[in-house]
Amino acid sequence: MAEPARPKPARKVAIVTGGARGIGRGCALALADKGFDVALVDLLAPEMERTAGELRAKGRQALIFEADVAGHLRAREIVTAVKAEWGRIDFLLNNAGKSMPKGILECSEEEFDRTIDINLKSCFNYIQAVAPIMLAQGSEPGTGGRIASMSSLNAFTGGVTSAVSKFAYAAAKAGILGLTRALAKELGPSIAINAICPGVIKTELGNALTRAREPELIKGIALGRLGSPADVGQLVAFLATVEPNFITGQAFQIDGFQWVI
């Protein structure tokens, strides 16, 4: 006898950090297309307002929180506010990130710490805040919620010649992979958590740095183009909604099969 279908919640709720522009915006829009109301967290208030307007134009609700994702207490405040407003949290995307182009001989302690705080500690901040809510939403496999954190191809390569960032960024993004694997065991079965590892993606931040080298970069990508925020958004939307779900603790490379150049 087939298992009875689980009742679906009246609404689906997502939090996207670094959601103002670039990959975060692309992912937020993709989630809206899948029926999610989306809370955006970023320091870029005007850009968040524009993205929130785009979400509302799709018929979804949007909240915006101007915040530094390195702040532990602020993460708890934001998660509490989203739960109070919408009653649940189904999906968390830890997307906020910071580049660090300096090498080991130039990078200061403060710059290293800040890179780790924004890229890695922020994931801890928001996962720790949402986990109790998701666990309370359901103890059966896949009923509590889902989490995805934005790592990077650099977590595997250590930063290729085309990389915007070097060792500190690569270390933070590699840390996300360990965090994801450990928490998949700790938070399962009710919460599924995965990491996403983009290659070269055309965004507002990276465009100026990659535009001059775009023809050269494309030669090292099997699919013959740079990625877009919408490409990453499709993967995020899949991980947020696929049913039945048997995916957790994984690192998904989305790079058009990019090799080192």
Ligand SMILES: NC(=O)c1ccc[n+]([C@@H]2O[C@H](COP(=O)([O-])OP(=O)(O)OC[C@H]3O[C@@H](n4cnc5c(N)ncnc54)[C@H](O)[C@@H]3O)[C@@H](O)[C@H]2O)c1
Contents of the next structure:
Amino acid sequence: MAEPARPKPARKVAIVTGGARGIGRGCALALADKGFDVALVDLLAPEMERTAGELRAKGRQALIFEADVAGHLRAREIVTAVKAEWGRIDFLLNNAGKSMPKGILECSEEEFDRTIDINLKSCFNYIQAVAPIMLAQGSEPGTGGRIASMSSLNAFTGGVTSAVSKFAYAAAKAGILGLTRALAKELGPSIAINAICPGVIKTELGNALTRAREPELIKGIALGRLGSPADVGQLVAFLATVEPNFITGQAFQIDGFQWVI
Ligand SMILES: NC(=O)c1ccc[n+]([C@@H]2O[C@H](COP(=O)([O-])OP(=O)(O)OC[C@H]3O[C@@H](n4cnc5c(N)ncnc54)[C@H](O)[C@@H]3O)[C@@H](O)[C@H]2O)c1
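Condition change, the form predicted on its own to the form predicted together with the named molecule:
What follows is the whole complex; the chain from before opens it.
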């Protein structure tokens, strides 16, 4: 039997952390194409302005918040401001992240903590801030809101041979998978939450790795190329909009089937 049609909200609102450039920018543009107004959170104000201009050129509204995603209270302030401005929050993308190239013998306690704070605690910060709003938006399956967080292929591989990310980054990205599975149970059925695990995507962060190793890497990717922010944007837009939705608690690898890390 067909599902009863749900009344559509007047507008669709997304928050994208790390949305100034790279994968976050690609995802923000893909969400705008699906009709979302987008609030960007990032450290880079000029790059955020540029991305906000691109969102507005697509006919959508954009807000920018210059902030460090590691800040717990700041996350709450930003989420409150978005809700006050646009009345609802339908989708959160925890995308901001930073690699950590040091191994266990070199990494300081401060560097380890910072890597966990930017890549993993940031997800806690923003999910805890949006959850009460999304839960109040609807208690029926999928009516409250949706969340996705950017993990990495490194969560599975450990990334130990990679030039840019070693154990602390891999630990943070693997932590996102546990967080996602636990919160899918805790926040369901109202909120659907998933993790995204990109392989090598050509961005500012990826370039240091890819410049030196692109030909070698491509030999180990079934689809014969590196990924792009638009590739990840397609998956994010799908998770944000697919109806009816029966997808939560999952880790989606988007890597062209990559077996060389
Ligand atoms: N590029 C890849 O190959 C790849 C692969 C797997 C996972 N990822 C993940 O995808 C996400 C995006 O990476 P990218 O490649 O687009 O990198 P990027 O450096 O191009 O973009 C990251 C964005 O996050 C912002 N950011 C970083 N630290 C921040 C902080 N403390 N507070 C607020 N904003 C902050 C940066 O300013 C930047 O705009 C990250 O979580 C990264 O770990 C990337």
